[in-house]
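Just the one chain here, laid out as structure tokens, in the form predicted alone.
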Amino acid sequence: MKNADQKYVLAFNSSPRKEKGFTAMVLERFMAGAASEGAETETIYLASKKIADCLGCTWCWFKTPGVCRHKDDVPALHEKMLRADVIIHATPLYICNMNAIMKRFLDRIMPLAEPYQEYHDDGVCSHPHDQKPDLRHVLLSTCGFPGLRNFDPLVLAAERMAEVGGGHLHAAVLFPSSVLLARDPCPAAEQLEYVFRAGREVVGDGISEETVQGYSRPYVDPHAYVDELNAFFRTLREKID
């Protein structure tokens, strides 16, 4: 049980390769950089749960308020997210988006809103909620194409999530040609580092815009990047041939 100053760090880590995978590799510097700053931090690997699909029933506004229909992990998934203070977001990109099993866990949030609608000035609808007014929405991704442009649908679903959640998303960490990150030495090791910073940031005054600079510098040439992976996969191919 944390103290009452302590904050509490989730991740949803959705990579069907769970703690093997490059997702996990950079999640877990931030988590480290949270955990230095004496954040009680937890990492939930959404492979491993029980997740049943959104059925759109609305079971859990109008039979059951609050209470899903689906007998599985999420409900005490939810718990946690309702006493987190950060919370991360850690997918993989697929096909320019988060990854089903993601999805999946985000579909099932309706028990934590209630169904009345509020209509913003902005152009936004959300519904009201119990979580913290306070709280902070984090997204991790990794990805194997070059550059960042390939998660911008991913990055504006997060936002849009978030403010449907009456919330923003704080920031977004991504790691574009993550294959690298297994080779020794790390091409990426100065940007880990604010990875870890940020993970540290977070739990105080906020990620600075510095630090996320500091993660987002390209850390391969593109062109180069590209002809090598391949010049690898027509290997591959010529060996099935």
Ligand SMILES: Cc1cc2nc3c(=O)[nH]c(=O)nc-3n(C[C@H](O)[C@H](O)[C@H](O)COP(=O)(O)O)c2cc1C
Contents of the next structure:
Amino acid sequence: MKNADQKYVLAFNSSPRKEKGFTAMVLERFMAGAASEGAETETIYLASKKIADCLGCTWCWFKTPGVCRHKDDVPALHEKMLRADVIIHATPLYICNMNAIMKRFLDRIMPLAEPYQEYHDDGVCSHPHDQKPDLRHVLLSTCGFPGLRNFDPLVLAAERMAEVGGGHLHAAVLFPSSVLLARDPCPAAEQLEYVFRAGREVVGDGISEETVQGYSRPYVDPHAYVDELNAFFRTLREKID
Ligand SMILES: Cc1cc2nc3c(=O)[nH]c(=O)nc-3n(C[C@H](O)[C@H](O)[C@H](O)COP(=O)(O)O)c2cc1C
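Switch from the form predicted alone to the form predicted in complex with this ligand and give that structure.
Whole complex next, starting from this chain.
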């Protein structure tokens, strides 16, 4: 039963591997944390949705304001975004950034914004928009290389994206060396506990610095990881050579 104070936490997962992917493993912990605090949670797998490319026609600004000419699944997703208190953009890292499925979806965000530009003295421009003013934006990603630096371009894009929407990026939940997430026992088990805690905190006072530090702690030596993975990859290649 929904009450007026209940937070709505909406996640978009753009992995083509959907619920079987590494990104889903981390996201599931985050959403479970939010649900444990009584939040309404919903995860949308963008790969299952019909999302056409933005045509750049600007009809949604100057011909039919707020309405895109495409008839696909995006308007219904926008309705959900307008209701959300927290939005998680969850993407696997593809070629140092968000994958194309996520980018295609984000390119379609224009109907939620007004064309008018607001210039801020830090040099960033934003658009007035219809989403909740205290909306919390969270980035969540996994990648195959070891080390958090791999996510730098993605984090910058997510920060700027939130700013253009007049907000800021509340937190980034980033898990490198993602194959280790499927290992039993999982070397990142403690870090995943902190992700659960982040999910709890995001619907309260916000994700604390201690929690960010907790889930960001390294869980493998990068040299050992690369050596082990390369040895495994060599065995796979030998099978087909
Ligand atoms: C096309 C493609 C590009 C990738 N690019 C990168 C990359 O630039 N850096 C990296 O560390 N991992 C890269 N990866 C690995 C994925 O980020 C990693 O396996 C991720 O955890 C997959 O998440 P998923 O299982 O949820 O789809 C790439 C994978 C694919 C298929």
